[in-house]
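One chain is shown next in structure tokens, namely the form predicted on its own.
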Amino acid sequence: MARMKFICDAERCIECNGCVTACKNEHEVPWGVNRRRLVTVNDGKPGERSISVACMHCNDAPCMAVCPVDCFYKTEEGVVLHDKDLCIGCGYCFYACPFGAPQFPQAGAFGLRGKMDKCTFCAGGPEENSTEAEFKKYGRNRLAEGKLPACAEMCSTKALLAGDGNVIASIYKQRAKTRKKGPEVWGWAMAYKEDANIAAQEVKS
């Protein structure tokens, strides 16, 4: 069974915000909620890079661990979804998520939170696939239609990859080899300090 994942290639991202716009348009995301956003590091300085960030659908999702009403669940493809009918808007998932994926629309005065909203990997929710109720709560279910998430499909430079984790990882690995960079790839050495020498040997071979 495929394990659905996202990878953003920082070497290719041009900060066009096409992925952000595609997501909002496809799912009619409410004002003030961004299921996907662009994060820029070293803005205006040498080495500036941008990364498209959303829910990463973690294998061991911290949002699932802290939710007091167990509104989160995982599909067979490894997509982390939530049930808005169970959500109480407590915000625990927001503080637990390292990617800031959970979003909370303001439901009233004094900062009251509405139901949590986040990236669904274009996989809808617990309602029957492609129904009006599902679209109203979670947006379009593109996975049920056999399509990629709208953000990845719209990416003009193919910086944002979505699909089976093994497949997109092999695509990214091939790109890294083609660039002949290995450990010099932005962020590689920081994330994989111990494996940098091994990676360099793989690239040379």
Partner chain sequence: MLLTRKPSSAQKTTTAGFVARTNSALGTMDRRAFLRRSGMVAGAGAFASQLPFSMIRKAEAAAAPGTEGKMEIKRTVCTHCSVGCAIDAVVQNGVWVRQEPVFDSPINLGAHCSKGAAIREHGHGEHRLKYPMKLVNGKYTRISWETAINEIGDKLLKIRKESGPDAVYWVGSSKHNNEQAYLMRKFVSLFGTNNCDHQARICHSTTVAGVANTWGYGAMTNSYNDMSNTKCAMYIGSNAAEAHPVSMLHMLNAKEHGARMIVVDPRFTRTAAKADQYIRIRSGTDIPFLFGMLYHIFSNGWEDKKYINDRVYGMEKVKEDILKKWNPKAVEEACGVPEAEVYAAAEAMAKNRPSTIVWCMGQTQHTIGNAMVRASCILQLALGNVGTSGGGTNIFRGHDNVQGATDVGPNPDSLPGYYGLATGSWKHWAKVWNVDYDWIKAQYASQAMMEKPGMTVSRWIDGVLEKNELIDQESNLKACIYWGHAPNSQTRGLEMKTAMEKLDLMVIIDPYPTASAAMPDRQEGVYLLPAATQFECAGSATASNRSIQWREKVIEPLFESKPDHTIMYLLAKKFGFGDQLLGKANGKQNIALKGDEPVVEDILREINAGTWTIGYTGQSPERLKAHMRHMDAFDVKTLRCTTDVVDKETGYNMNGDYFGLPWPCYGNAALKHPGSPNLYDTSKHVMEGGGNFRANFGVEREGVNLLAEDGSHSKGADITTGYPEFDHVLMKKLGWWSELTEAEQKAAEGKNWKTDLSGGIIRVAMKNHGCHPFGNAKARAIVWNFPDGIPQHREPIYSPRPDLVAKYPTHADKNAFWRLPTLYKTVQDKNKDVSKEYPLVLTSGRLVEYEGGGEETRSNPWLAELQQENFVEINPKDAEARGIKNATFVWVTTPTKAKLKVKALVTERVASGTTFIPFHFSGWWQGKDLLDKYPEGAAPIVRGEAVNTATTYGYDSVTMMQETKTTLCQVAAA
Given for the second form:
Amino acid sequence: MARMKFICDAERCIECNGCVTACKNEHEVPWGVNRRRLVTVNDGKPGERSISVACMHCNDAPCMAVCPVDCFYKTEEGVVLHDKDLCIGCGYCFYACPFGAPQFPQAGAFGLRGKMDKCTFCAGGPEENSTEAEFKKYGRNRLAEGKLPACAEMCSTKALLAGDGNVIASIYKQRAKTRKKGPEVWGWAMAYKEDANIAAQEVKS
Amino acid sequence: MSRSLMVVAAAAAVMLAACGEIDQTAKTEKVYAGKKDARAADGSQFGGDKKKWEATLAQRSNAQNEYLRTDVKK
Amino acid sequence: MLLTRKPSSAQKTTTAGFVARTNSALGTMDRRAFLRRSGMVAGAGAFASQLPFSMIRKAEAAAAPGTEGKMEIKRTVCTHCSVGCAIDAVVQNGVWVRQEPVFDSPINLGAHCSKGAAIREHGHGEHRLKYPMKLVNGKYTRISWETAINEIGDKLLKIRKESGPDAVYWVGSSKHNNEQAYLMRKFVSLFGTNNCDHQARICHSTTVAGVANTWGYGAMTNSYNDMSNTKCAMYIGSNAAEAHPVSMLHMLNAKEHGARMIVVDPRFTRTAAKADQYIRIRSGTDIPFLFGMLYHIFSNGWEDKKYINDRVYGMEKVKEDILKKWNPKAVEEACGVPEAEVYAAAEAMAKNRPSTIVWCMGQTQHTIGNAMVRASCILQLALGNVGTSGGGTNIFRGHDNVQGATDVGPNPDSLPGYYGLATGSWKHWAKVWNVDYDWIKAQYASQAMMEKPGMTVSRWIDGVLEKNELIDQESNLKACIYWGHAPNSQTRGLEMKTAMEKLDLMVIIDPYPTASAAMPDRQEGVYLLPAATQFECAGSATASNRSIQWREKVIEPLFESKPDHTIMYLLAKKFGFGDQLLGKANGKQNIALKGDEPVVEDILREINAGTWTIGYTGQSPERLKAHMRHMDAFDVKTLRCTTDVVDKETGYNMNGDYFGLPWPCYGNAALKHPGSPNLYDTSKHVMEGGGNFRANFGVEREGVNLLAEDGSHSKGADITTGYPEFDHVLMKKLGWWSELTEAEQKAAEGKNWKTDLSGGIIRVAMKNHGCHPFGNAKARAIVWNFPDGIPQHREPIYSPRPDLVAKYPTHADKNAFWRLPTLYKTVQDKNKDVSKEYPLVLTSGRLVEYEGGGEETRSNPWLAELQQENFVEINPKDAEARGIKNATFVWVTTPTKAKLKVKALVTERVASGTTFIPFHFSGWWQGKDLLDKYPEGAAPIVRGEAVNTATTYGYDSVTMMQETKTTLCQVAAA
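So the form predicted on its own is up there; where is the form predicted in complex with its partner chain?
Whole complex next, starting from this chain.
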């Protein structure tokens, strides 16, 4: 299996926030911490487009590179996770991340959940799969249940796709071909570098 | 101000001071120092059967493609 | 709209914790433990209980081994709009622990908007009303159910005795399921009044009346799914991307396959952001725009002449009127759209057929709403788009069961199934209910009052405030029961508060206290009864496309709440008509009781037994449940099951059925009518869901044939021309009477297809002869029984254009209209120049995160976090002229002198001269937070100013729909 990726199709995203509440609901993320959020350009004007943004689980994840305590690791599927027991909440990863994914609680109370918090691709973290300990620190482990991230599975217009990069690229490609529009995959060049243009070329061909 | 926030503030100062010096696409070999994690397929659901897990996920991926249901040739 | 989205909150989370896994290896918590903890939270101080914690408290410790919970999956349907998105609820030990997408659903394919994806919060409901309460010395105090039913019952019986049954107003709900809505109409009838209504009045009443009077049924003709078959869609007055987000899945699929998309709206909505063409019209000028399109269609000969000849009455006269009045110059003057844009839209709709039109509140909520919707119908009739897949009028309804509650629920002018209130209608239902007609009659003030439509929810306040000699009933209203309805969705908030304070008794029955609990300044005479949500009971709901879906009960009612139908029974028992409500008489009982809860399946069977008019007869509980278990059997584009799929539990084979048996599903369940996916579709046999326009308006008018012309009929019909509706006489004339069984003949003698309780007439006409029981007629482009038979543009009562008021004045005032005097011209004349002081158009609408009055969704932290403050959208030019900066507080004032304190959202989304405020907020009153007026711990997380506190007078001339979409305001920095 190839690595896990996200695609957000800006031609389809209607800024409904379904992905945001799906994430909140599934992981019981507290008020103020947003593992996923929407970014809108040209709000209220022609050309208005929205993108749902979370951790993209980059190939060469900048967060990993800058972490002073080396609490990040990458799973076989390319999912970038971290160990909250090790995290010191320094915020380096936040500055390094081009997507603004790492979240930090404002108040100390969030220590209950560990330090930095971010999208796990619904893959939990370094605790035994599907345990209370894992849920408490990282949220649910849908991947271990054979399910994909809740945000993408519940997306109102199926704009947000998650899963095996090849599979979702082909879904996206079929759509873009049908509508003859939108082969550019937002965020891919930044996150996945080496195969960023492949998807685009496949669409054009 | 809570301690953790002060740490963040301090980190920000360091970052600014070192602006431009950190290669954000660095390929330095970093070694993960945290706890070991189990593979996704190793949970109670799949018991390590990676093939089965992959097949389940593949099927699940296709649920994101409504073309499979709207563009069926009848 | 980033203004109100705070990346993080300053509020601290003091505790957090997470329990109840789906994995059985995890610690579990039973429902009792969960409730106990919730109770503890509720008992904490008012401030602490307002904090948006993570929803589930931490389990104290992992449960002892061996107590691991049973995991169950319950299939339910989202309650936040009419799309009908299926949800699988994961329930452990009675606690709703997770929700999973239902990819199998042909309607939503697993998709959800923010509301649907956050629906599980309903299973926890920290901000719910938790037990019955009573206002004592201005404070809400807990009481028992027994005390509540007794006290409320005694007070209502006293009012009934002293002032008559019409002195009580019952506001029902479009969020009730079909069975509850139906039982509510029956309940109110047994109480002896027609003074009942629900959200449909202020939602799509103008659509239902306008569309039914045009061609037969008041409903969406096609479906969300069918929009994937369209070549061009025009949204006018619909912001589907926020109000019906999952419907966009089908539209965007169609768009990818080449369909064009046009959005016509005063605001550049998120729906407009997805369109190929966006057209900005001035609020309230849909008719000039639509007729401007028709001007080009007729001028270019793009109309479908054969279709019009065969199936439409009155189009010639409409065409004359349009060509005379709506040339491009007049159109641009009225609605502000240049000729080229109107032409482009007309050409797109005409040259990309089948094309469809979508409308919502943008079109319905006007003083001329009934005419606007008919203008939309006329456009579709001219293009021959009605009765075809990919075409139709796709009228998106609002609440999850507003269609069903309209069909069988508490309407002031009709018994279930649009039977009306005539003597014959009462006799029909009395028989179905197994209640003596004369007994019901004796419950009413008189037979005249029994057959006179009641007041509407939009006007109940005038039933309290209006001079007694001017109202068309004995007494003014003395009590009002808000049973699942927000007050802040109705206009004229200032006067509503006064009315609420004048009442002897207010009862609020709802899962949440709603703004009704906090609005009035009262010391006593208010009761709050906690109702269960639709996840705490079972029942059916009708989606906008008329598909009926069955919800399983997910969890037991939370706290002390009870299902609405249980509360109805308890009150009925108190009033002394418990047996009548259950249809218990002469050794027969229609509806069984389980404890105090009437059995929902039995209620549906009673609906099936009586609702022949609109085909709610074939949807037996067994068929509906089978569909829900086999959603994957139904095609996404046609909604049809085309192979043998047999439900194990019932042995039912759903081959040929359309998903959810969209009404009309004629005849009894044994007839196995498959439901009707697209109404009036002559390309299909009537037993395959085909049809034609309804013969409901006579056979001839002024010498012109009203029935369909020769050769125009549903596929395979034995009668190949127009024909009237079937009754025993026609059956006999045609020689088909002998095809009824002896028992059917006995039941059908003297009856028509709507009142024949055997279903024999329907069976023979449809199955044996392929004919439509309601006849085969023409649609009416001219609805001569309405104030403007041919739709006419009339300026809103509060118009920004005095020059156009002179040209397009409103109606004359009316006396005794739905029991109340109703003003048009008087108010418009008085306010002719009001735009000097209030120069900005004020319109309102939805946000994706909230629904309706918003109490439910603003109490859900996952949603509340996303929209924390109410706001007014104002164009940069208007903001600059007033020295208003983005994200600062402003005062919005209207001609009612009400003032609203909201944040300014400076945006080009609205044109200069127009402002917009979402209508989901409540809990502030003219700048003041009402937090301390809610029962402790039950106030919504997010509170804000309700736009309707400041909206003005104005009602539709047919249905009493309120004008919310066009009024005037002034905005100033606060």
